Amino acid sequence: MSDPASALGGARFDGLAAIEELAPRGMITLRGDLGMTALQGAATAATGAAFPARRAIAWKGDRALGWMSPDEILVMVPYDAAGDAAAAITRKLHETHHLAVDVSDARSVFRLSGGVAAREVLAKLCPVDLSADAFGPGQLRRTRAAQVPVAFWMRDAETFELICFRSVARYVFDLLSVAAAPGGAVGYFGHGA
């Protein structure tokens, strides 16, 4: 088996905020009735993370559960554990209507760091209230960056992570880089020049 490769080879841009492509991450789309105890149990068993509330994400080390829609949870595990985790979820839910699919190779992950500047970069591209009062660690938004679907969350008060389809990784990286270009600060969240 070959080593996993990211879409852009770990691309990085330093501007108002630092933009970097992260290594591939294991991701499983889990769809079904999110109110079912069996589905919640299978998801939490795969990650050790608490089952998230609406528009939230819960982490346990390098594993997470993110609420994506009323019938979808994103299960994140180390890349090399995704196949086994998806199979374990399927075994646990074999008598339950569900879908558990390893989508790791279909996604790219980016980190935006720089606190207020990172908020500003995303606010230029996404129709989401990114003020500190409206969005913080533990929350997740599934939206658009310009014309493509993305989801993002904060790992801490200074750092965002964003996922998109691998097929548009270059476009998203370029969007983020242009929005983070030096001299492009809007200053809406108190970050200048």
Second form
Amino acid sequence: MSDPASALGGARFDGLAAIEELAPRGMITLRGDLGMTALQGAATAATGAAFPARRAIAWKGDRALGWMSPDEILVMVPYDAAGDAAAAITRKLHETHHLAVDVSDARSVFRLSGGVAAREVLAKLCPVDLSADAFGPGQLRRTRAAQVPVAFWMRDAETFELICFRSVARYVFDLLSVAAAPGGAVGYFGHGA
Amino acid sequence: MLILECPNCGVMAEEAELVPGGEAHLKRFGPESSDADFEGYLFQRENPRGVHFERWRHAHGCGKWFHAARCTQTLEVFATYPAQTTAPPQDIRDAISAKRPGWTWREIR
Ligand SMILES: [Zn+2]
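The form predicted alone done, now the form predicted together with its partner chain:
After this comes the whole thing, all chains and molecules, with the earlier chain placed first.
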């Protein structure tokens, strides 16, 4: 089996916040009636994570379930586990109207670390209230970063993860890097700029 | 900047996350309708100064459609409500009446 390669080979930029492209991650798009017990059961069985409420993301170790829309859940697992996990979901839901597709290779993942500086980098690019009062760990937000769609969440109080389409990985990395360029601090969230 | 609350995901979405979908509650006239009805469906649109009803899509978000009731003159947003309605809900009409007595929109008041 060939080794999966990320779009940018693990690119990294250190500025106001640290921007890193992460290794490929297993992602499954699961669509259907999110109120159905069978669908919830298949999703939680794939991850061990609790089924997420609206706009939430729930983790269990390196696996997660993220709420993407009223009929879509993002299932995250290790890259090598995605194929089997998607097949298992399909097997469990064979009598239920649903869609479960391994979309791992369609996505790129970035990590932004640096606490309030990371908040500020994202706030420069996304029309989202990124103050600590409004956004924190456990939430998932789909929005746009400049010209392209993204989604992000926090792994802890200091660190964001952001996903985008792999085809725009370079664009997003460059965006984040420019927004994190030294000398570009705004200090909006009160970290002595 | 127009800010609408998406009723599908609950986000207070800035206009940059949204895509406009034109006038709300159009009734489709298709094959075997009269020429006048078909023309109205295709081309005749309200362009009010004041109360208006529109379709919007939370394109850079949950991806879902919804409706908005707002004032084109002041940009005041009266309410947003689900896409799965064929007319503005009564409670929203009442809320608009409280603020804009005597308003009309198409045959609705
Ligand atoms: Zn939405």
